[in-house]
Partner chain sequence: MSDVKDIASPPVEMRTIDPAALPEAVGALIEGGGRMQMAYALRDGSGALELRYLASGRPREPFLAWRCRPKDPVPSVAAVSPLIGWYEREITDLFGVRFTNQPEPYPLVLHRGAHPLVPPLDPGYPGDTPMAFRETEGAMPETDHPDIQKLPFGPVRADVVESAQFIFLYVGEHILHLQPQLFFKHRGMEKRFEGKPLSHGVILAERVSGVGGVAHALAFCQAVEQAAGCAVPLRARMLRSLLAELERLYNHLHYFGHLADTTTLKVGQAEGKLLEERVKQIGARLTGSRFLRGLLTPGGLRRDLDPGAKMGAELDALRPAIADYLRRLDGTNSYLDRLISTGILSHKVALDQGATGPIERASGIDRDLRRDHPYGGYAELCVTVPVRAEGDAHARARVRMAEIDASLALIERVVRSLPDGPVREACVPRPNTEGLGWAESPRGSLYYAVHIGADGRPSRVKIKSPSYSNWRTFPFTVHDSNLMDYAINEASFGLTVAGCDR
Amino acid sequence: MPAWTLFGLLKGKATTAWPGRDAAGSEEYSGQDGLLGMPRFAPQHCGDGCRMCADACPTDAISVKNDSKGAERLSVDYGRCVVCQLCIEACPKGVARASSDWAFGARNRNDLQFLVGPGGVAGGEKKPTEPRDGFRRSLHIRHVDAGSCNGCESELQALNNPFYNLHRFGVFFTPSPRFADLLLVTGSVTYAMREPLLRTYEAMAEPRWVMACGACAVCGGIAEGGYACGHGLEGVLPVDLYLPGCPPNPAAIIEAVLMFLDRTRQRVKGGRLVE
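Single chain coordinates (the form predicted alone):
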């Protein structure tokens, strides 16, 4: 018996039980220890006229806007966040804090917007739920790299390793768009990749859906508006599932897909994780 086979047998089952629950009803271990996620903000403690976090943000994910009364309000678009943590380093009052928040999959783009106004935190309007009854237990995904740096691809590769084992959910990647239900797009959608991407989408049978995976696909990311691309999938294809991050970790990808299949709930509302 090869040594690696014996080692595997002695090691036991490697696949995580997450996202299940243990006998006590608590969530199983997700394996995301030490992960730096999206930053959290407490804008009520911001100093008057302070814009240091907004000035440090390389993707304009943070901005300061005036409300109807002329008061400045902090606005954070997590769809643009590349999790660089520069806002945390720049903030002099600790208003921006590090967190391990990673489950930011959303059906509505507005749910990634953190806005604080006179009425409190405002989320987006709820997007009408489309029928996906035939896809609750099996889903085939066609992935298109539309100009990625390969960071997202590295995380996608991890989905099929023994720890995450994506196939246990009945979710598979397919090489042909004709067998695909969901088009998963990574990268900032460069002008060179726009035509192949559109042809892939047109080759998919109805019903078909589109997932923007990573900040580049959501809005263009760090390369937005450059000489080679526009604003990600915006204005190119209708997006049904948004997952920001740079790159989103494998657990976030799994959670977003399961949320899309109505097998788990959406955890981000109005730019905040809700329990």
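Please supply the corresponding structure for the form predicted together with the partner chain (the preceding block corresponds to the form predicted alone).
Chain only, nothing else included.
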């Protein structure tokens, strides 16, 4: 055992300083180099009647609808996006482009909707900010897997590896819902997990909040509907924090949780990342 302690000490610090900044003022390494994020769209260049991206999408995240003047408008629901990149390959005009945008945590479901047309970007109604003062420095999370593919769990488990080291933010996973402030749900909510999920929520003391982590929890994702699945947390629990992605990477989860604690700002507005 002492040999392991020595081994650990000799290895030095493995934790990234992200989301801090280095001496030169640029952002430290978040560990997500090369990672493909949500596709970006420049719909002003769309061809008439072209629906190729919408047809390529496996989760109906992309739709082409007629607006009030009869013109076709592209809209994208990033809550449904499973980051498969099929739309990018399908687009004949380069309207859909790959990006590294993954910081898609949002308080409001509408902020994940990318709509184009008169009226432009729809941010939707703002939820009243609830008092979270007591929780800025510390947060206890109870995770419930309500029918995931284990991808989200793999990334949630990664949060406590030495690279991300979630504890440094004062954020902890707790075994008991009684001690939890935030219920973090993954998976599309299967018929058999619905009751255990609700019972976990009921066991939490107020104030309590709910986070939908991953496309499955946001809307049902790839497994939505059918005989065994629901539509994620839609109609099951009130959601305070949405984080789409399939699965969201550890840095995205950290950003979303810090945003929820008002320790960083929300980056996505109307389906676009604002700098």
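Positions refer to the first chain, counted from 1. Computed from a prediction, not measured in an experiment: that's the story for all the values here. Note that the rigid core is defined as the largest set of C-alphas that superpose within 1.5 Å between two forms.
**Student:** How many angstrom apart are the two C-alpha positions of Gly8 between these two forms, if you fit on the rigid core?
**Tutor:** Gly8 C-alpha displacement between these two forms, core-aligned: 4.6 Å.
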